[in-house]
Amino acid sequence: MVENERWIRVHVERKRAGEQLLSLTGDRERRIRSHWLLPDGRIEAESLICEEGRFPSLSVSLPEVAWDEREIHDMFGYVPEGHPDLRPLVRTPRWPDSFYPLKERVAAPQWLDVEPDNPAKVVEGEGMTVMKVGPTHAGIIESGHFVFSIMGENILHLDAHLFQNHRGVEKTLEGLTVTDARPFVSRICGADTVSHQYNFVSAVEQLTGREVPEAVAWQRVLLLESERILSHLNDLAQIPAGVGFTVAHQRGLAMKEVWQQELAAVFGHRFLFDAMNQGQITMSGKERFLTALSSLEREWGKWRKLVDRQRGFHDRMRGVGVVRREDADQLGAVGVALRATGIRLDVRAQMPLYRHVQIAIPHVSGGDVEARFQVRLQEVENSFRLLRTALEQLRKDATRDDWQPPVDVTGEAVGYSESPHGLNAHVLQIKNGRIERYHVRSGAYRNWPVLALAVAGNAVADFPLINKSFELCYSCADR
């Protein structure tokens, strides 16, 4: 009981002291563990042994692990006690009472023969209405199935089930090795793809004690920043098109597929998958590169000018799906959604990557639709002045960075970054070159539950708006 009591209190006590959740997760061996990342870029870990299958909650202290504390629940049958809401997050009714994927090592299971949606939490009483959108959606988005309850055309309550396409990602990392591995990690997403690389890539290091080559160290940063940077080009196009501002959708994605295709030529991919593993860019690489990064700021300061000056356009946005500060810090929000709240949170400020340059750090209050544009437009013009720092360092052209592992590496690390959606943690056991577990906590996956509180309160028709102004990833979720 001591232990219990202490387990809540020193998460309480850290998240105070303002350290940053990096993980909460569980084991075979009946181990739950959490990692937090310090101010001065330290990360530390706190365990506990789960008596009889049990441990306490820390859901009610600590709202932004609820979700993590289901899915330990759906993979490992561990019981969070004193969880408010212990509804199943991944499993769905066709998985067999007795089947953790994650709690041992078995082949899957026959699935049962039953419908395969989970309950969904929804406001009763006189005038209610239940509406339902998904799993399955226009256009070419993955599958998220959202339940909503309505008033009239008023939001009272968005219950979001994520996870409709759940991979197995986790489970089938185990037992592989380093190089094979890393085509699966590359491909968790397609939005947050170099995020992940890094991670993957960097807890590998750590447990070796590598030193990377500066060169090394600079290409990482052009890509990181060559991904924001696509990845905000998407989103700030699909705020536009959720008011029918149709001029700035499209001319929006134009600069995006053109960034998109430039990238493919200079490292191989559309989506930058497998962009870390491919050696070091060219002479010739750089000069296209920095030709493209050129064209891009000029179509980019025309676009800007466009956008800037449609005052009904920011007048839609101002108000709609507002964030509270206290709300983005007590559900663990991250990136663009919590940087929008006024809080002035980037983790490439802890990053050793990041030591040689100045982060700057966009913040802007009002936690609505118009400060996440706002901050993303900062963003974007932030990293193009990273990239240029970084290229700028990669003067002469580099051989191939052929590291590999030694093949008995042995231990636990924990790969981190800030992903364009926000902090993203990777949490890496591996034993004589295999890996024995591996989790991951993308800052789509936290910022979920943040996306639902936000549309409470607005019309039906806020929602696409509201939707698009976090364009949050269904694969980090159906990893």
Given for the second form:
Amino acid sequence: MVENERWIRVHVERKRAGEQLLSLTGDRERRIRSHWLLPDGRIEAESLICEEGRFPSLSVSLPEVAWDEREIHDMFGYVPEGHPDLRPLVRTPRWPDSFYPLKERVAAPQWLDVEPDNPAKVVEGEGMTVMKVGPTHAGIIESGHFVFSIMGENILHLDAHLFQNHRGVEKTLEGLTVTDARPFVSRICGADTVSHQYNFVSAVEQLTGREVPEAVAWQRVLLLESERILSHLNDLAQIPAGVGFTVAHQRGLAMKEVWQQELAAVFGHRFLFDAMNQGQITMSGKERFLTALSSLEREWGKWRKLVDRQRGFHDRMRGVGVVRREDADQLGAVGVALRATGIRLDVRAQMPLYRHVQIAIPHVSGGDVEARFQVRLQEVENSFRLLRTALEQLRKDATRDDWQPPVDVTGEAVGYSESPHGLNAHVLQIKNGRIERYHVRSGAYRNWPVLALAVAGNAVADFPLINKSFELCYSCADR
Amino acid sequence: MDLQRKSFQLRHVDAGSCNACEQELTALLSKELDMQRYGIDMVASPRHADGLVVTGPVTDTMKTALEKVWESVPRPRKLIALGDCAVGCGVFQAAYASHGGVGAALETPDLEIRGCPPDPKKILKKLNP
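What would the structure be for the form predicted in complex with its partner chain, rather than the form predicted on its own?
Below is the entire complex, every chain and molecule, led by the chain shown above.
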């Protein structure tokens, strides 16, 4: 009992001290573990043994872990006692009652022949309508199921049922060696792949005490910022589509396409899959990259003028999909969605990788679609500058980084980075070179509940616009 | 059938993709590549479609929805597996919640477009032989 009270108290204190939650997850040894990032960059852990399969829920005092605790319940069967909403999150009625994928070593179960829908939370009463959207959609987007409670044209409540794309990534990684796991980690998500790759290599390097050579570090900055630009270009191009501003949408997509072609020419892949294991950039690659960057900056300048001067476009985005600062803080929002509320957190400031550069955080505070648009605009331009700095540092033709971890690498480590969609953390437990447990807590995972809150009070017709202003991945939330 | 010769309208369903295949499909609708000029387009309803494009290894949670959409596509119709996951040779084939691609989960696709993800120009070439 004393232990349970302590568990809740230490977490509340850490949050109050301005620490950032990296992850909360369980393992087969009945341990519940949380990891916290301190303002000075250190990582500390809290641990609790789940007696009789139960542990005290933190969700009431720390709402940002509501999903994590539901996930632990789904995947291990450990019960977070006192959780206010213990409906299934990842599992569906098709999962056999006895199937807890991360608790056991069994393979695929015999799925039950029923519909996969979980109970939805809806608002009932006179004049209320429930509108279900998905899981398949009319356009080319990822699958997700949204249950809207609407009154007239306005959304009162959104119950987002994600995890339609749950593949079982974490379980798949168990038992693999570092080398074998790389292509899997690279494909957790198409939009944040470099961030995922970095987290993995960073966790492995922490366990082996590797000093990363300067040239390798700069190459990683190059890849992470190239990905940020790619992802922000995509998201910035999608927002105008949400209001029918087709010229800005199409020109944005064209910029993105050219950038992808250049990334493929220099790093070998249009989305930078597996790029972290390729060799260092060559002198000719560097020349080509600089030319591509200059050309993108010219196009970007023209595009910015186009969107900046369209007053109607900005009027359309203002006051829509507002995230209040206190809600962002309470729900543990990250990335663009958090910074758009005026909370100036960007974990690049804590990452050792960026210690030689200054990370400029945009001064924006409206918390609406416009604010998220503005944050991305400024971050793209900051990334242009970071790319130039990294390129200057990569003066010589560096040798190939063919470092391999020792075959018997053992221990637990957390890799984290600021992905284009916010703080992304991986927890690695490895024994004698084989992965025992792997947990991914991505930026999108943290921000989905924030999005659901932000749409309440808005018109249904604005949902696509608000959704695009977050542009959250489904795949790295669903895993 | 003759009327369909120059028109190929497709409906897309994501069944567990990482979002890279989706982005490449979207790129085909951008003015840079513009597949609509060849008579290939993406449509909102399976009822309007001549074919279904599936991405992802077919997760268990998406399997039923995918079956319903496929059933709604009027015949004659084409089933297209886009990307290594949907084709059945991607990295997540053996994951517990994956059904191992379109062929294993639904039926043998009429067209397989390999790649992780396939290059948009390759997709276009395959869709427009």
